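Below sits a lone chain in C-alpha cells, taken as the form predicted alone.
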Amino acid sequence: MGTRKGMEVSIGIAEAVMMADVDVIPAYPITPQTHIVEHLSELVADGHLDAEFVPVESEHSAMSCCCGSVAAGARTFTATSSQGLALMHEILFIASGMRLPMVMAVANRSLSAPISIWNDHGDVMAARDTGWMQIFVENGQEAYDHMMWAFRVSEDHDVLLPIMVNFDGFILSHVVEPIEVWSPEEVKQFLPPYKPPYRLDVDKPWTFGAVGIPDIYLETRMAHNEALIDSQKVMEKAWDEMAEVVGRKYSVLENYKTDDADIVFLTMGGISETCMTAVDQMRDEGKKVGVIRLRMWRPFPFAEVAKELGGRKVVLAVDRALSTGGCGGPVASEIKAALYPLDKRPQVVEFIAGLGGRDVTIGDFKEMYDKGAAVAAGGAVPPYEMVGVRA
C-alpha cells in the first residue's frame, strides 16, 4: 500500500501531473479548476518539475498551444471549466482530429447564462461529440489515479486522441480527501516514457492539418470514430495494469448492490456516492434496488450497458445536464439507445438532478425510486422530471 496523504482534491490532480513527468502546461485559471494549475506553476517555479509552464491569454490559446506542444512531441496536461470548455469549443475538434495525445481535467461547471460557478455536467455534455475520449471520476482517489492513466491511454500508439478526465467541481475540486500516492517506481511501471510516432521535425518533415477535400474527408472523419470506439479496448487494458500496479481496479460500468435490483439507478460522478448511501438505506428497508456507475462516456459502452440493464425491470437514469428542446437528459438518450435492439427492455425513468448545484439528497433518490416502483408495478412511465424544481 502507498502512503495516503490528505489533500485538496484539486492538488492531488496536480500532484498526479507532476508524477506523470508532464513536459508543457498551458494554462488559463478558471473557477473551480484553478488550484490545479496554480500548484503547477508552483511545481515548476519551485523546481520539482522540469516543465514548460505557459501562462496563456484564454483557453482558446491553451487548448491551442496543446496542440503544437504535443505535435512537438511533448507530454501536455491542461485543466479548464465551464465557460472555459466552452471556449475552447473549436480547438477540442482540432485537438482530436489530428490525433493529439493529451489529458485534459474538467472541473465540471454549469455554463452561463444565468452565472453559475457551482457543478453539474452541462459544459462537458456541450462537448460529448468533439471526438475526445471522456471519462468521469467520482472522489479524489480515482481523480489522482486517473491522471496517470488518462496519460497511458491517450499516448498509446493504437490510440492517439486526447481524453477528459470529468470531476465534480467544488464537490470534489475544492474538497479534501485522503489519496493514496504513487511511488516513483510504480509510476515508472505503469507509464512508460511518451514516444510520439509522429511529430514536427525539421528532418523528417509531416504535415498536421491538412485541408480535407471532399474525396478524402468522409473517410477521415470515419477513421477518427473507429478509433475512438476501438479505444475501449486500450482502456480497459490500462486498468487491468493498473490495477496490477496499485491494487485499485476500475472499469467501464461499476455495480453496487445490484445482483438482485429489480430497479437499479444509473448515474456519473461524485453524485453517485450519496446514491450509494440511499441504496444502503433502502437496502436496509427490504427494497431490492442498486446503482449501477457509468465511468466511460466516450466512446460509449453500447454492448455493456445493455448487458447490465436487459434483465431489469426500471432503469432510473440521473442525467446532471438538460438536453435543451430535446427528451430529456443525454445520458438517458444513450440508455435507450443501447436498450433499443433488445426484445425485453426495461422501462427507463428520467430525471434531471441538480443543475447549477443544486443539492441532491438521499431523500431525493428516495422519492426518484418510489416512482420507478410504481413503474414496476404496471404504472405509466411518467415524461423526465427536474429534481426538486419549484413551480
Second form
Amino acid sequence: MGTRKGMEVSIGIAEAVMMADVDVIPAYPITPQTHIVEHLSELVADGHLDAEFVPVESEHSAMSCCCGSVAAGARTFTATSSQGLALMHEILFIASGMRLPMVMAVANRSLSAPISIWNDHGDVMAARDTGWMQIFVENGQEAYDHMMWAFRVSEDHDVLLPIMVNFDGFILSHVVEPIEVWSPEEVKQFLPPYKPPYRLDVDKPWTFGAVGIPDIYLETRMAHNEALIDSQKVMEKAWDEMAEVVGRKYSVLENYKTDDADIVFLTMGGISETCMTAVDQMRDEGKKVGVIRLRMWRPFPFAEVAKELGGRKVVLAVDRALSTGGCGGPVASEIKAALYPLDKRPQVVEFIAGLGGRDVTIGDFKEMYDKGAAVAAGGAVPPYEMVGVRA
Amino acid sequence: MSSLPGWKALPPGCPVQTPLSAANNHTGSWRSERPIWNHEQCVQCGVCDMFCPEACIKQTAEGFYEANLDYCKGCGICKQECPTQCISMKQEEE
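Let me have the form predicted together with its partner chain next, following on from the form predicted alone.
All chains and molecules follow, beginning with the one already shown.
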C-alpha cells in the first residue's frame, strides 16, 4: 500500500503525470485547470521532471503541438477546460483521426456566454463526438489513478487513441483530498514505456495526416470507430491489472445500493458522491433507491447500461449539460438509446442539474426521487426538468 | 470490385508509408470531361502544359500535346489558356 498524502486534486494529477514520466507537455493555462500545468511547469523548471514544457500561445496550438510530439514518438500530456477545449475543437478530430495516443485532463467547466468559470459538463459534451476515449472520475484518488491508467490504455497498440479524463472543475480540481500515491515500482509494473508503432523519422520518411479521398475516408472512419468501441476491452484489462498493483478496482460503471432498487439514479462525475449520500439518507427512510455511476462515456457501454437498468421501474437520469433545443440531456439520450431495444423498459425521468456551477444538494436528489416515485406509481413521465430554475 | 484495401487492412491513422506514393492514386476518375486537341490549329507552343495544375499534359514524339487521363480532372484550364483555342472539352459520357 502506498503513502497517503493530503493534496489539492490538481496537484495530485500533476504529480501522477510526473510519475508517468511524460516527455512533452504543451499547455495553455485556463481556469479551473491552471494548477495542473502550473505545477508541471514548476516540476520541469526545478529539475524534478525531465520533460519538455511548451508554453504555447493558445489551446489550438497546445493540441497541435501535442499531435506533433506524439507523432514524433513522445509521451504527451495536456490539460484544459471550457473555452480552451472549444478552441482545441478542430485539432481534437485530427488527434483521434491520426490515432495519436495522448492524455488530456479536462477540468469540466461551463461554456460562455454568459461567462462562467464554474462547473458543468457542457464543454466535454460539445466535444463528445471527436473520436476520443472519454471517462469521468469523481474524486481525487480516481483522478490520480486514472492518469497512469489513461497513458496505458491510450498507448496500447490495439487502441492508439487519445483520451480525455474528465473531472469537475473547482468541485474536484481545487479541493484537498487524501490521495494514496503510487510508488515508482508500482508505476514501473503497471505502465511500460511508450513504444510507438511508428513515428516521424527522417531516415524513414512517412506522411501523417494526408488527404483521404472518397475512396478511402469511409474505411478510415470505420477503423477509427471500431478501435474506439474495442478500447473497452483494453480499459477493462487495465482496470483489472491496476487493481492487482494498487488494490483499487474500477470499472465501466459502478453500482451503489442498487441490488433491490426499483428506482435508480444514473450520474456521472463528482455529483455521484452527493447522490450516494442522498441515497444513504433515503435508504434510512426505507426507500428502495440506488445510484449507478457511469465512468466510461466514450465508448458508451450500451450492453452494461441495458443490463443494469433493464429491470428497474424508473431511472432518474441526471445530466450536467443541455443539448440546447434538442433531447435535453446527452447522457439521458444515450441511456434511452441503450434501453430502446429491450422488451421491458424502465421509465426514464430526466433532470438537467448544476449548470454553470449551481449547487446540486442532497435535498435536490430527494426531490428528484419523489418525482421518480410518482412515475413508478403510475404517473405520467414529465418532460426533462432544469433542476432549480427560477420561474 | 476494387483493389483498394478494406478498413481492417489500414494502418492506424492511415500514414502514407511510401514517399511519392500519391501517384498511385489515379485521381482522373473524378473527371467529367476531357480535353481534345485539334492538331490542325495547334502550334505546339506548350502553354497548355505550363498551365496544367496537375502537370499531367506532356508533349508527344510528334510534338503535339496530350493529357494523361489517369490524373487529368477535366478542369479545362488548358482550354481556357490555349492561344489558338485548339482545345475543346468532351463530356466523358459521350
